[in-house]
Amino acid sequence: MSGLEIALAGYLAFGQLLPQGQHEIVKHAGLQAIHADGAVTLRLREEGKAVRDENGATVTTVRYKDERYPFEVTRHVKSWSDCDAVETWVEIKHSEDGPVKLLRADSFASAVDVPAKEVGVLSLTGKWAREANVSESKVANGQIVELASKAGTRNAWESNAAMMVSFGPSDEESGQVLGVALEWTGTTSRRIRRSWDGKRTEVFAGVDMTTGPYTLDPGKVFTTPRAVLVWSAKGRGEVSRQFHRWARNHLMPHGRELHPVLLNSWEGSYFSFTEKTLTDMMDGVKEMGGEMFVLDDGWFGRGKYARDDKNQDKTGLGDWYVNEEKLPRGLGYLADEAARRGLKFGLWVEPEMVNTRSWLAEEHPEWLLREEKRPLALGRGGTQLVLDYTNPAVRDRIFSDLDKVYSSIPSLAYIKWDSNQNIVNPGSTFLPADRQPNLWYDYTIGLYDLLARFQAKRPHVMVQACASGGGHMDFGFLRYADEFWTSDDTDPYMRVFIQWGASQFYPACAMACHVTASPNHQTKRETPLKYRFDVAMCGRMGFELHPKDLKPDEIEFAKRAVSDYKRIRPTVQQGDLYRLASPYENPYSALMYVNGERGTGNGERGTGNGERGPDAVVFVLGLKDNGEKPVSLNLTGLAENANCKISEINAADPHGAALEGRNLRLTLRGPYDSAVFVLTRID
């Protein structure tokens, strides 16, 4: 059994001919339609298949037609040669005489005929502030299990666009498990079916279409988005390798490049901030080793709408153009601060929203998401609302007007791309009325036309994708973004888990981790700085606060620790990652990234800098449980025969940790405690 081979399975249409005979049809299918004349099955053959090259990858393509009516499907599946993910999608269109009506349209829809006495499932779910729960169950026989996101923009919090589905018993290293994930930021629906008797295990994922079915007219193609695979005979950790590999290679704009450490200003100085409050930032994060300076929101809006600290997040949206008031000089001379000190510069921006205080509300009512014959529903602040992106205007409009922002900064390097309102009105001035159901699929294709014109102007400029948090956490954002914002949580304790749950499926060097404030600003828990750069460390290391509230001693650790970082970052952000003990399972979590052959005997991976951190590295990170704990830990990741010797970074008292073989063992001394060590293959 391979991904491929899953990938390829016969694909699963409303009203097929069962192979038993004429008296049964696929009722649970991923493609269902009502034909012109009201006509509800389809009977598709098989017409022709082509494979191709593209790019180094393989590509299938199958092409099928309905029996009697002028409906075709095409689906299309690509491989790679350096990694087990596989693609899939398709495309769907038909010549009959009027609109057809889309009830369903999954990307991936067939049988996995892995016989199993039990199939489970592996989720992420959450909300703001507490994203990425692992979240496990069982598929009883005769059982539906559906995992849907509904809610437009932030869909990563309800439900995750990724699952893993298990055949019989499973862990981190053993056990059949495929990795479903849809490149996807709208809405989504996965589902996994059990027959009856067990004997049958059916897996759809694509497009939520609860809200009303898609209106397709003749002559045009519907595409669906994108399904990645996984299959591994070897545990949900490969599939998570797996994902990991394809993202960095296949996926994300600059997934094979080193992603900076960077100081956000967010909850360093919120709204309120002149520029020598953030050219002091500039210097604590130069001082302290950064190399990016992020100017978070505040920055923008004039008049009665400028944003500022008064009005804070009620007003402005919209109006992409400076707050003079705030900053006489500009952005640029923002930018050019941040190059004299040697450091790049970025911009948060939150383009598909609008605050109905704005002068864009005012000029263009027509242009938000909105029911005609409703009274608004007002979001974030009792102003924010989503624009609406099916129409071309609202997005020549956002492009131009942040096009000219980003032209005052010819050094820009980095753009934080926000969202933080669900679609909460779901109706369109320029749909037509019987087209409205097409608003949620449609939004996110104009989302992502508007994601290609940023990144074909300006494809060096590296994008986090933000959204309250971590609700573009998806492989849809991806490939536009080469990180996403994991949570607004920034409490290093909550984010041993929020991290845990994603890396089941994104790779390291997505996930931006930033050391913050003690007491955190969320949870006003109190952490030792030591505690909170070894978890941000475990990710894309960064800065969340005002470096002139750190005490000198604790500049001098943060020098360390940033220069220790630097050293081991090759390795996190783009080696194998090993899941060793779990947070949901111990007092303790524990990672290792491992770089290259010399750790597993994989071939080596080096980046796209040319630079090679450690053969690996491991993270113990202690939870909030009292007194000391004995830590035994197998290193899995390591080859057998591998010969290592063992240091301990960022620590002024090291654990003195024991190394025999792949055996690592050392004391946790309390709540918080956490160690960082390195390992060198000796040949």
Ligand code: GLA
Given for the second form:
Amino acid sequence: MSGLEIALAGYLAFGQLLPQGQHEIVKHAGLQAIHADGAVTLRLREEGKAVRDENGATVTTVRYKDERYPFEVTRHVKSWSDCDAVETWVEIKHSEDGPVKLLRADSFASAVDVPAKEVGVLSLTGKWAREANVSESKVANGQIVELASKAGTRNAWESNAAMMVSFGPSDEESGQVLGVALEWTGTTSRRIRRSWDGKRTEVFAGVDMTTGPYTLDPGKVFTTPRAVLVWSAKGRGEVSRQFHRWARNHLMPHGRELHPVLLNSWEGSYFSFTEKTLTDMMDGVKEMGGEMFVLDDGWFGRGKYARDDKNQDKTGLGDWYVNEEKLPRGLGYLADEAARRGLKFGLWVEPEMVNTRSWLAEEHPEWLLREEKRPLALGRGGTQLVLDYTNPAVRDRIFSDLDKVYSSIPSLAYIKWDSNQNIVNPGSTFLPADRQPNLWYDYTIGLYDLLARFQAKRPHVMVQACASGGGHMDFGFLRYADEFWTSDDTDPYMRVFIQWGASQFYPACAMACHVTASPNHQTKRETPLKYRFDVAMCGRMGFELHPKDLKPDEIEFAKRAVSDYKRIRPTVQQGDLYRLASPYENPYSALMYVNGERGTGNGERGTGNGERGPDAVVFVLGLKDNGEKPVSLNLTGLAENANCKISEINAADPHGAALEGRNLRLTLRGPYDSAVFVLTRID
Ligand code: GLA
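Target state, the form predicted in complex with the named molecule; input state, the form predicted on its own:
To see the whole picture, the full complex is given below, headed by that same chain.
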């Protein structure tokens, strides 16, 4: 059967009768509806199964019908031959006499029949600048544990849309673990329920409908987000690797390409720049070996609402035309200046949002999400609100305004898509009064519609998902984007933890990691330049500073570091990740990326753009303790019999590390010390 046993076979619907003798119905359900006539149960019968090929993937569909009501459910399960992940989702439709109310409509709702004395759950939690903290607990007998995301746009903060459920003890290398991740950028709920005797464990994942029931009209189809499932009998590390491989191969638009070393202008200039500031930055990043320049916030808006040095973040969102006072020669000129230096050009936008102080809000006050009888709750800058993406007219306008901007930059290569406000005024003038709770789901569908339109028109443009940092860190957005801005916190010490957390589910190539100034702008921490580079090299490395603030010797260091990064980039961005030592348990963190091409590990032949990286790369990242720290690592990513030589890169003063078999030993010399090693197989 597989396709993870057709996504674990069942789908728990409210009201199904449990086997005879129990005199009970399914109460903890993934699907719950109130029929048009008020009845509340579902009695679904399997009607048939079909299997089809979809571009090399296998898709199985299972159709169910209610015994008495014209209510249908179709479950889909998609699997691939080159990775162990499966996707599953559900379509719901009916032809009852009036609308049906969906109280729950999970993507996945099954009993997982794996006997285990204990069941545990791992998830990611956090907030602005503290994303992706690893959070773990046990699910005791008779308990339901629910993980629920924040409301609306920055959904990944409170609880990221992914989790790992372990059956029995588990660690990086051992244990039975089910990974579940929702492809959804809106509100999500994931639940694990254990029966009173611990013999049965049920797992649910889907859109969070505690924001109100979804009203579904006859003949319309409600499609749940896709859930991605991964099963591993070899611990959490394998779950992560399978998620990474699936995302690169089957989800991200440019997942198999190498992602560029870029400089993003934000921390280097904030809102304060002229054309010269930006061309100076281009000179700097070019000199250091960078490949792209990205212009962040502050380039748009006009007149009293210009997004300038004075107004900062209080004005202009929604007014997508260049501020000609600030940039008289326009964006095309800047892109040409970048091209003259051999750099690609990217641009920041925040299309879901509007400021009350903008020409768009004056023209269309009815396009802002708001509840009619309540005063507006205002976000960033005291003026920021969310646009009503349930309304196609709003999406058309944003598409057409931004499309004009993009057309003025023929060489546009990258968009940073930001989103800096939650849905805190959950009301739509577009949706009828009795459909207001539909807002949460319909908003995200509207967002994907717009992202898909941009993608279809400019498929070569890479997109970064940003929502005040890692608020859009989810597989739903990654169908349209190639990376996320991992966190606004660019302090490398904090990043060791944030990136460790993000790596549980998301691949290194999707993690934007930038070298910034010291002291760090968010935490004021001072760290060595080498440490800042080494931490950023664990993902898609870039810069977020003004290069003129670096001293000549630092520029020289940066040049070597960028060149070293380019050498290891295919292995880091496309290889298999082995997490060797957790920063939660050690005074350091250690990561190993393995290029599968020569059979060093279990990896794929992933060397984007045809470039080949080293056989393996190992990062050892010290934390903040003061003394010397002996480090002894078991390089679990190496085959047992592998014979390798080791060399340290990006080091003025090497650590003198020793490799014996799979054991790597070195001594870290104090706070924020770090080392990067390249392994070459010699057998
Ligand atoms: C958010 C993003 C930052 C930057 C600013 C610009 O905070 O996360 O990277 O783009 O907005 O206003």
